[in-house]
Structure formats: C-alpha cells, structure tokens
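First, one chain by itself in structure tokens, the form predicted on its own.
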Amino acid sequence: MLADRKILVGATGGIAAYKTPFLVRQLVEKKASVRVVMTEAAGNFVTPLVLETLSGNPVSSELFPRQFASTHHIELARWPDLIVVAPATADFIGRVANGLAPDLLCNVLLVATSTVLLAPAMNTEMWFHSQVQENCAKLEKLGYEFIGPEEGKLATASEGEGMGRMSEPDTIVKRIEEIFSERELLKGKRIVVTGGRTEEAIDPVRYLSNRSSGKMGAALARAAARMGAQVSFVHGRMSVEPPQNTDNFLVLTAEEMQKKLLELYAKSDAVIMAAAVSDFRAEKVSREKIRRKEHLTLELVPNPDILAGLGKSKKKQKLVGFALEAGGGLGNGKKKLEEKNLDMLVLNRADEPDAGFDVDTNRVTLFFPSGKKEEVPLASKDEVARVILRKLAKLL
C-alpha cells in the first residue's frame, strides 16, 4: 500500500515526539520513502540522528541551511505524496492556522499541495481551549486532515488521563494507508451533498428552523471531494464554514433547496441528503413584525418531502438519506428506507450523548434494501462520513 510512496514526516516540540521515531520506522518498513523535517523545539525531545538513521535520509530543520539554496523549503514541499505532522502542538497548529512561517516546517506547509495530516498532542485543557478548537476548525476548512487526539494517559502523573494524547504510530500509519486507498474511490463521480438547516419565515424577523449545525453535511462533502468526486454542496444556514474543495450553494428555505437539487439531480451519480429540512412552513408570512399578544396561533402547511420526491424520480442515481430519531425511533429505519426508495439510510439519534446536534462526534445505524443493518460506533463526524462514503462507493 505504501511502497514507493513519498512521505514527509514533520515533528514539533512536544513530549509525544518520542513516538515519532516509531512512526518513521513503521513507514519505512511499509517500503515508503521518508524524509523528516523538525522544528527547533522538537530537537529537545528527539535527536536528528535518530530520525536520520531510521529514515535513511538527512533530517531538515534549518530554514536557510548552508548546503542548500534558499528555496530548500519549496523543494521539500514539492517532494512528498503526503505530509504528516506528529506530534502537532497547540503552538504549531496556531502558527499554521494563521499563515505564519517562522520555521522550515511552517514554510513547507505554506507551499505544499499534497494532503497534510496533523496528529495533535497536548494537555487536555489546552486541547479544549476555544482558540485551539477555532484553529483546528480553520485548518479543516482549508483542507487539512486530523487524526486524534485520543483519550488516555498524558505526559505526567499529575495530569492523569484525559483527551489530548497523540494517536499511536500504528493508528497513524493505518490512516495514511486509508488516505491513499480512498483518493480515487469516487473519481469521476458527481456527488450532491446537502447539509445545514433550512429557515421558514414567519415575519421579517422570525422564522421556523432547527438546531442542526451542518457539521455532518460539511464532513460528507469534504470527504467526498478528497475521494476524488466532483461535489456540489447544497446547504442551508450552518454554524461551520462550507468546505473549500467543493462547489457550494447556499439556500434558505425547503423550496429553495428542492429547486437547486432538481437542477443538479439529473447529472448526479448520487445524492446524500444530510440537511435538516423544516417539515412545515407558515401558511401566511406577515409583512410586518408580529407584535406581542396574549395568544398567537400560527397556521402551518407541510413543506415538500424532498427526499421522497428524489426517490420517486431516480433512475441511475444512488440516494442516501438521513433520519434523526429519539426514543424507540430506531424501528423506523427500514420503513423510511422503503418509503423513500433509498439505497442507504443513515439513522442518528438525538437523545444520546456526543451524537446528534452541534457536536463533533456521531454514532449511526446504516440500513440497506437487502435488510442488512450496520452499527457505526461513536467516532468523529469526519470518520463517520468516510464510513458512509466507502459504503456508497461500493454501490456506484
């Protein structure tokens, strides 16, 4: 899988850098060609000689080394098929997210066009700090991939266990192999993904909507593009930015979303309907702001069932639907799959911790026309997206 692949390993200054030599060794054992770029701080935790010996190539750390021209960072950036930074500290993530280039590794990433995989490692409180989370979200929007961090023992006994531990080298290697295997899974396919929430006006100020953040839809669109698909992302309002590697279309209402999907449907190979579409809209929209009253009655009418409509008119397309359930709603999966003529139904729960609305993780159940049902355990929404798309690729 990794034979003859060119992989550049970046190491930054965190205690988890002691794992970097093990990562380099495993990549070399997989027959990959490996080069290493270290930050100055990384040298406090692991020596260049160790990494040079294991990789079989000189280790780079100086931005302006005497033995190279001043474009050394450009040559390094153009060389690899993939770049993995392990560990990626909070400081390093902040520098890259803000386009800073004080060292060789940051300069390399500013020039790189290959996939960049970051393996964060830091203290739990540091990982959950709002600025670190914002930096990671910004990098995801820019197309960077992440693996981890994981929960486990941290650097010192006083810290105990918590979230922030760098993924183990074998886990990182497995993810690198997946990236290479997935790159052409959907090559040449036209995939339409919907995400976010629709809004139905009541008056010029108020509207009917829901709590969807759009994170799952954005993860699906981003992952489909990375797998080689031409992706159209039709989305309502979201609390995250849409990916930069997709064609993005903002719609506000259910009717607007339906219209855009009908434009794209005929030429698509698959549609993944992850948007949270409002089931109802106001029968009459007030032209003026509705004033406070003792009682207020709103007359609602149903919105079009977009997914069912696509199911009725589909020909060669594959159709993936989402359903959000609570309580005993799991039993509705097979029924919805059949009623809407779907090729896959993704059922997620609104009443389970770390799943559903406005979180970065999800756990879902996949339903198929054959009667097969598959549980996807709790994982990041990016990983859940990859699972769904790998299943879709087998259907196309």
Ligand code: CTP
The other form holds:
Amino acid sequence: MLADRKILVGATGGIAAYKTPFLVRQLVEKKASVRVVMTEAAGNFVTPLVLETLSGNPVSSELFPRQFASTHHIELARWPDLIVVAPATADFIGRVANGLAPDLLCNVLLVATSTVLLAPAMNTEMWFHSQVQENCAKLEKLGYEFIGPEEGKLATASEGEGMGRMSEPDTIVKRIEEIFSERELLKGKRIVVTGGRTEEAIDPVRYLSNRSSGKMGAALARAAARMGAQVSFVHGRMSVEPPQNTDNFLVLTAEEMQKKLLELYAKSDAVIMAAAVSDFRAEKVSREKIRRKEHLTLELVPNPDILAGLGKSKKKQKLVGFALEAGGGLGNGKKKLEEKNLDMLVLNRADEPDAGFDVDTNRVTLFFPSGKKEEVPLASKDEVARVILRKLAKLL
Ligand code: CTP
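Can you now output the form predicted together with the named molecule? The one shown was the form predicted on its own.
Now the full complex is given, and it begins with the chain already shown.
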C-alpha cells in the first residue's frame, strides 16, 4: 500500500517520541521510503542512531549542518509525498501555527506543499489550554491534518489517564494509508456542502436560530476537498472557521441558502445538507426593536424545506440529508429518506452528550434507499465526515 511513497517523519521533544521508531519501522515494513527530521528536544527521548538504523537513511536535525548545502531544508521539504510529525508537542504546534522557524523541522514545514499530518501528544491540561486549542484550530484552517490525541494512559502514574496520549503508530500508519488511497476518491466531482445555522430576523437586533456550531459541515467540506472534489461550502453563521481549500459562501437565512443552492445545483454531482436550517421565520420582521411588554406573540411562517425541494427536482445529483433525533427514534430515518428523495440520510442523536450539536465527536446511523442501515460508532466529526464521503463516492 505504501510502496514507493516518500514519507518524511518529524519527531519533536515529548515522551511519546519513544514510539517514533515503531512508526518508522512500520512505514519501512510497508515499503515506504522514510527520512526522519528530529528537533534537538526529540534527542532527549530517542537517539538519531535508532531512527537512522530503522529508516535506513541519515537523520537530519541541524538547520545549518556543515556537510550539506544551506538549502538542505528546501530539498527535504520538496522530497516527501507526505509529512507526519509524531509526536507533535504543544510547543512545536505553537511554533508552526505562528509561522516561526527556529529549527529545521519548522523550516521544512514552511516550504513543504505536501500533506502534513500532526500527531499531538501532551498532558491533558496542556491539550485543553485555550492557546493550544486555538493553535490547532488555526493549523486545521491552514490545511494541516491531525490524528489524535486520544484518551488513555499519560506519561506518568501521577498524571493517570486522560486526553493527550499520542495515537498509536499502527493507527497513524492506517491514517496515512487512507490519505493516500483517498486522495483522488472524489476527483472531478463538484460537491456542494451546507453547514452552520441559519438566522431569521425578528427585529433589527434579534433573530431565531439554533445551536449548530457548523463543525460537521466544515469537516465534510474540508474532507471532500482533500479527496479531490471541487467543493462549494454554503454556510450560515458558524462557531468555527470555514475551510481554506473550498469555495465558501456565507448566507444568513434559509431563503438565501436556498437561492445559492439553486444556483449551484444544476452543475453539481452531489449536495450534502448538514446545515441546521430554521424551519420557521417571523411572518413580519419588525422594523424597530420590539420593546418590552407584558405579553408578546410572534407569528411564524414555515421556511421552504430546501432539501425536499432539491429532492423533487433531482436529476443526476446524489443527495445526502441529515436528521436530528432524540429519544432513540431511529424509525424516522427511512421515512425522511423517502420523503425527501435522498440517496443517504445521516441520523444524528440529539440526546447524547458526545454527539450532535457543538461537540467534536458524533455517533450517527446511515440510511440508504435499499433499506440498508449502518451504524457509525462514536468518532471525531472528521472521521464521521470521511465515512460519509467514502459512501457517497461509491454512489457517484
Ligand atoms: N433542511 C432543509 N430545509 C429546511 C429544514 C431542514 O433543507 N427548512 C434539511 C437539513 O439541512 C437536513 C434535513 O433537511 O439535511 C433535516 O430535515 P428535518 O426534517 O428538518 O429533520 P430534523 O432536523 O430531524 O427535524 P424535524 O424535527 O423537523 O423532523
């Protein structure tokens, strides 16, 4: 699977660097060509000799080595098909997120155009520190891929278990194999993804909306583009940034979203409706701020069901819809799929703390017109997005 693939492994200074040799070994066993760049701090946890022996290539760590030309970092950056940094420490992530390059590995990343996969490893508090989270969000927006960290045993017994453990080498290798095999999965396909929440004005300062963060839609849009699709991401307001590898269109109301989708529909191969569209809007939008009073009745009228409309006028397009169910009511999945003339329906749970709105994970059930139903176990929204897109690719 990895034969002839050129992989540059970066190692930075965290305790998980003791596992980097296992990663290198597995990649070499799968016939990849591997070169290693390590930071000085990584040398506290693993020696260059171990990594040289296992990779079969010299290990680079100095920015200005005597034996190479001064453009060593450029040659190293242009060489690989993929770069994986495992472990990626909080400090390293901070440096890369801010475009700093005090060492060889950071310089390589600034020059590289290949996919970069980061495998963070750190203590739980450090991982959840707002600056680390911000740095990761920034890197994600810039197109860096992440694997982990995971829940599990941390470096010392006193730390115990928690979030922050680096993904195991075999999990990282599996992800690398997936990246290569899925690079062209949606090549040449035009895919429209919607995400986020719509807002329906009540008066100049208030609106009707919902708690959707836009994370699922953004994950789908980003992953579809990584799989080679030309992606239009039509999104309402979101709590996350839209991806950078997609054409993004901000719309505010359900009607604006519908208008943009109708423009894009004829030329698209698939539409994935992950947006949380407000089912109702105010019948009349007050021109002035509504003042406080004893009693207020708002008259609401239904918004168009955008997806059902697309289902009615569907030609070659494949349609994927989402539904939100509470109380374990899986029964509606099939009904909704049929009613809206969909090719796949993704049913979210609204009543579980680790799935649905505003969390990073999701647990979904997929419904198909054949009557087939598939459970996707709890996974990150990025992983759930990839599962949905793999299924969609088979339909296109
Ligand atoms: N949708 C839409 N236009 C609307 C409302 C929803 O296109 N006005 C889309 C959503 O993007 C989603 C699917 O339709 O893909 C959700 O359908 P819906 O019937 O609203 O399902 P639920 O969210 O489960 O809501 P309900 O409780 O109303 O059944």
